[in-house]
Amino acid sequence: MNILEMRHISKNFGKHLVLNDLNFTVPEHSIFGLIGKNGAGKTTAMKMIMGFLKPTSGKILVCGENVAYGNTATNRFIGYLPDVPEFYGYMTAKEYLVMCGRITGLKKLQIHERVQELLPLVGLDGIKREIHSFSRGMKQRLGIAQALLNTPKLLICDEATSALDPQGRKEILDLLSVAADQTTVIFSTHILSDVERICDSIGLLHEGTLALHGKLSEVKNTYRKEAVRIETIDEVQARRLFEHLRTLSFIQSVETSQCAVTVQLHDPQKNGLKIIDLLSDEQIPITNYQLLEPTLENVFLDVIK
């Protein structure tokens, strides 16, 4: 089942075309990474999914129901975590979640059960300090608990890790991975390593269009460039290796940086053996020889260049 369907969505602000013919789906219990440069239209797309902006053309479906601008009935399916969630700082985490449960119309027993479930999940169980004393990471974790309070079918996270330190980012990514067992996640970010860590599929927005869309593994394989990285014992040996490799016909490109040489080549399984023979014949000592896997950063740069 597709939790989200974007059908030929376009959005203009006056004469400025922000999004042009977005057309993709997000299946249930997946983590979908929406990526792109700042200003690519990620936040605009998410605001339309929540009915806060009206598409110029096209249709959006959440759980099979049409999203109507200003009539946010489909938001009963959605939890939302902004990049900077706001709280009442004088409350504790438990008090805040109880208040949110009451506002959203949950029954008293439901609120109690969800709060008892979510506070341990986000690592805030037993913390009685007021929210104003929380770190940025603790606030983001509380934001996830609030977004999950209503047991949403779709959790939308807008740059949820962008201002966190590495430990805080790890905590949020781990929580989103766990949350995907219960819901579907749209994760908007410009931190590509975070996307690689948790996302099943991606959509790359570039200049208002969906430049790339699909399962992450398939996308990376499509843009695979066969390459190896060879680390030598010093820069002198790296330069020697570079000079030898640049003369070989099966080498597409070769670059050197300090003690390492990176080579793009045809058929690395076969021609890699020739490189190993070269290393032996020329007695060039190495510390590492690695077949490079494609990264999302490589794919991103190839698409937007």
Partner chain sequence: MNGFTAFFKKELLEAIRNYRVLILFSVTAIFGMMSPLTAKMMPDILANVGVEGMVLKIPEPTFIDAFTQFFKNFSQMGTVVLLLVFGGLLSQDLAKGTLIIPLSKGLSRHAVILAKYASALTLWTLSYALATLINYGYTLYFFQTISVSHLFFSLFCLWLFGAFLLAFLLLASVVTRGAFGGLLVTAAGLGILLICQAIFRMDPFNPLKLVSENVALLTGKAAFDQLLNTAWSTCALILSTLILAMMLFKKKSI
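The block above covers the form predicted on its own; next, return the form predicted in complex with its partner chain.
What comes next is one chain alone, with no partners or other molecules.
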């Protein structure tokens, strides 16, 4: 079953077209990474799913129900973590969660149970300070606790890790992986390594539409670049290797930087042996020989080119 369906969504602010006929679906129990440059329309798309913004045209379905602009009943399925979550600074984390619990309609006992589960999960147990003294990472974690409070079917995280340091980012990503056992996650970001770490499917938002959509592994396979990276012991050797490689017919391109030579070639399994032959024939000592895996970054740069 599809948790989320975006159908022909367009949105313009004045003359500026942000989303242009955006279509995608997110199946149940996946971690979907929505990638795009800053200003690509990620936040706009997410706010529309929450019913905070009105699409210029198109339709959004959450768990098969239509999202209505303004008050939308579909929000009962959703937990939402805004990019910079803003809380009431004069409350404690526990008070805030209790308030959210009441709003979402949980019973007193349920609220108590959930809060006792979630506070330790996000590492805010026993912290009695008011929220205004929290660090960014703590606020982000409270944001996750708040989003998970009503055990949502869909967890939407907007740039949840962008403003954090590496330590804070790791904590949030770990939390999201844990959360994903029970729910579907949509995770927007412009940090590609975060996506590679936790997402199983991705959508690449570019110029208002999904330039790329699918399982992470499939996307990587499709955009696989056949490349080999060879490190020699010094720059002179690298230079020699570079000159030799340039003359070979199966080599598409070759680049050198300091001691390393990067080669793009057809069929690296077979032709790679020829390179190794060359290395031994020419007596070029190497320190490292590596088949390059395609990174999301390469894919990303390739697609938006």
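Just so we're on the same page, rigid core means the largest C-alpha set that superposes within 1.5 Å between forms. These numbers were taken from a predicted model, which means no experiment stands behind them. Numbering follows the first chain given and starts at 1.
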> Any CA movement of 2 Å or more for I131 between these two forms, core superposed?
Replying inline: yes
